[in-house]
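The form predicted alone is given below as one chain in structure tokens.
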Amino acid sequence: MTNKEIVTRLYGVLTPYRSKLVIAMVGMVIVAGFNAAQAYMVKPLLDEIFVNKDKVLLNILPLALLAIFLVKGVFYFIYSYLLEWVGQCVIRDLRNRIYSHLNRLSLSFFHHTPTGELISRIVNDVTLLQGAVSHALIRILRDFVSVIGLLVVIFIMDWRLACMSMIFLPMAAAPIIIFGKKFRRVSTTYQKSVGEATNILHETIGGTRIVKAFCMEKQEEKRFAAQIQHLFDTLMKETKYRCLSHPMIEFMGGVGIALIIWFGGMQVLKGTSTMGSFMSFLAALIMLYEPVKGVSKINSTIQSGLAAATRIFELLDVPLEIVEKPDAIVLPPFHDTITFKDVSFSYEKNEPVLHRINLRIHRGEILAVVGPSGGGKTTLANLLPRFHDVDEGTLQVDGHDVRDLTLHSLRSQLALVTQQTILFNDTVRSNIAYGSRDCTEEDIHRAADAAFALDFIEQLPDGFGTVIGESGARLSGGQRQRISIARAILKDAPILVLDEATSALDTESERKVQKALENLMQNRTTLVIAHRLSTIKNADRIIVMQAGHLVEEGTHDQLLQAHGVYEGLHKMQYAD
């Protein structure tokens, strides 16, 4: 992404705040004008007061200088505050846009992108862009306007010296251009490294039990230390460029000012210029070089911000795979059938996971899906709430293609309970009521009771107000699962998907959870994915998936008598 494209995109983000920016620009112009006035006042100070002994001007000039500083200070506050406000608003808007965009991306994107990388982009990259927008942008805009005003002063004072100084300004700016590309490359490397370090932290902290169980603490410490050392090396490379660019600009500016002093001094000695004019010119020139040197100091911040903007806009440009049609319709309450017609799906091109699946699920039916690992069971279930879109064929609910429905109306009629229980670091009450905004306290208690969770919840320190920790860390596996089931009961959706909801539990917990699931499945159309065949014997119908194909279908007894894949799975589980 080029600088022009980045600036164009950032301008689009700034558009809602144009009125504030205009006010800030007016304030900057006024401040720049008074900066030029300060330099210009050196001439009457020397020529009229010190040389011509003008006492009246001596009384007026300090008062005028005080007025200049007062007005300049007021407008400096106005434009600095407004630009900072705009910069922070832009960062807020970008963070919200990124998070909103991530929430709309399909599951496929998250399968390919590490969580730590995404956290780094939202937190670290946006922070770097904040430095460029809130601080560097303010300084560049301010210095640009100041340079214009000071250029006017030096050309008024002495056009010959002004022309000479113009030769050295580009020379002073050369290191900014030279080091700019280096800063950008280093910053891009740094931001990628931060993402990798964040991912290591996310993995090892989330998997701390495994790290400890396999005695991998030292190895993980070495892996993290190596990544931090890479970050350190990258930062020191940026520091080297930054520390080198500033003295180079200082030296080139010094060469220019030295020659200007020599040439201007000769003009004063010859009488072709006054001491006041020369000193006023020199003051304006020194003030002119300050913004150039300032840009060199913040060049690394600017380049880091541009590199961060590139990564941010790349993330925002990831296309949405699951998109509602403009004329999408609202799904009426489910009342008949779910139909898979010749459905095929693949995560990667030319690697199909499901092959021409034909299946009809009737209202109120309990359909179990079994088969060897990797057979496509979970993928089949994920198509129903449209976590993925089918590649070929159609998936219909009551005759409506799911791609023609609004996502909210489709997903609001489904409840999901998975093997990996997803709970939030919040109270028991909030976790059960998640997604059910209008529920009452009585509804929450009733759902917990139906999920056989009421007894253990009431024994918690604060009952329903107990904070359960990240992913429900303060609860047992069976307790977490029953909270998840209570959440699904409270949602009261007509279609239920159970994805190996008991496979990770011990026998006692499984028995309790199975009772809770029986309550949950009452009067609902249920799709049950199971490894333990004992949990689905009483299903109305069982289908067997193998290598993405639907290979068998029937009741438990019928499938055993067919002497096929299901019988083989049954024998393996009951071999003893």
Ligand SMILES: Nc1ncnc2c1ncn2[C@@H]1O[C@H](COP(=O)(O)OP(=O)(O)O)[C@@H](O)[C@H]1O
Given for the second form:
Amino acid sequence: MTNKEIVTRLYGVLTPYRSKLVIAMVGMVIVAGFNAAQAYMVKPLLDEIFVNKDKVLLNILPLALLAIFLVKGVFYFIYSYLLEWVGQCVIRDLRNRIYSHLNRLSLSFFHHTPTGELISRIVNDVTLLQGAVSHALIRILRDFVSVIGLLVVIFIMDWRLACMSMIFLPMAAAPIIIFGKKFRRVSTTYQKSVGEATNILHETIGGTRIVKAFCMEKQEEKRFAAQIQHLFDTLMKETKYRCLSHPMIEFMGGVGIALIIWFGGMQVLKGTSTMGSFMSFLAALIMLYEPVKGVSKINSTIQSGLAAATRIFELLDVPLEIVEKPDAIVLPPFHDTITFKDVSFSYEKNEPVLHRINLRIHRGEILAVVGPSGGGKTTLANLLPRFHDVDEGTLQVDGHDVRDLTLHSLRSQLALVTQQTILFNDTVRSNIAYGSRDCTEEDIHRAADAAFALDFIEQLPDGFGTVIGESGARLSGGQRQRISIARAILKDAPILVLDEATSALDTESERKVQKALENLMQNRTTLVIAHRLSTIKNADRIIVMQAGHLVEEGTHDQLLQAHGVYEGLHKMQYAD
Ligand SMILES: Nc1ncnc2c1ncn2[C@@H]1O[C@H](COP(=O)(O)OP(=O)(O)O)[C@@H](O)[C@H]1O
Ligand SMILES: [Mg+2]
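In place of the form predicted alone, the structure of the form predicted in complex with the ligand is requested.
Up next: the whole complex, starting with the chain shown before.
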């Protein structure tokens, strides 16, 4: 992304706050104008009061100065407050935009991008951009206006000297350009590094049990330390450039000012200029020099802000794979069939995971999907809520292609229970009611009861109000699973997808969960993926998936008689 593109897009983000920005800029121009006026007042001070001994002016000038400071102060408050406000608004808007974009991105994006890196973009990159927007850009604007005002003063006072200083001023800016590119590069490395460090934190804190169990603390510490060292090195590089650029700019400026003092002083001695003009000129020049020096300081902030903006816009530009058509229709309550017609799907190009699947699921049916792991069962189930889109063929619900439906109407008719329970660090009550907006306390109790979860929930210290820890860490596997079943029961969706919902459980809790699932399956259309064949004994029909192909289909007895893959799986599980 070029600077121009980034600035254009940032400008787009600023658009809603344009009127506030204009007010701020007017305030800024006024403040900068008064800055110039202060420099200008050095001339009457010296020439009229000290040289010509004008007493009246001596009474007026200090009062005028007070008035200038007062007005300047008021406008300073107005513009700096407004600019900070706009900067913070932009940051708030960007954070919300990134988060809502993330919520819409497809699953495959998350399979490719580490969570820690995404968190780092919302937290760190946006903060860096905030630095650039609310401090650096603002100062640049203010300094630019000040520079113009002060330039006017120096040209009025002595145009020849002014022309001379025009040669030195740009020279002082040379290091800014030289270091700019370096700042930008270092900053990109730094942000990437922060992303990786965040990711290590996210993974190892989340996986702390495995880290401990495999005695990997030392290795993880080394991995983290290496990343932090990299961060340190990068930061020190930036510090080196920043510390170098400041004295270099100051020295260049110093050379200029030294020459000007010499030439200007000569002119005053020769009598071609007054002391007042010269001092006023010098005051303006020194004041002029401040903003130029400032530019070098904020240059690094701006460069890292631009690098951060690039990363933020890149993320916002990741296309949404699963999008609703503009004329998407609302799926009426499910009443007939789900149809897979010649469905093929691949995660990576040219490596199909599903090959021309043909399948019909009728209303009220319990369809079991079995087969060796990696056969494509989960992938098949994930097509239903449109977590992925088919590559070829069609997937229809009641004759509507799922791609023609609104995502909300499709997904609200599905309840999903997976092997990996997803619970939030909230109360039992909120976890069960997740996604069911208008439910009463009674509904929640009834769902918990049907999920065989009421007993253990009532034994928790605060019952339904107990906070269950991150991912439900304070519950057992079976308890977690029953809470997620209660959630599905409460959602009361006509179509149910159970993806190895009991595989992670011991026999005792499996029996309870199995009963809970039977309650859940009543009067619903169910796609049940199971590892253990015992859990699918009440299925109406069974399909066998192997290496992405639907290889067998029928009832338990039919499949046993077919002497195929199913019989093999059956024999293996009941060997003893
Ligand atoms: N996000 C993914 N990206 C790439 N390949 C994947 C992804 N998820 C699953 N696969 C591959 O797709 C195949 C089917 O996986 P899956 O549907 O999970 O099988 P099952 O649920 O039957 O065990 C496997 O070979 C797996 O490696
Ligand atoms: Mg699976």
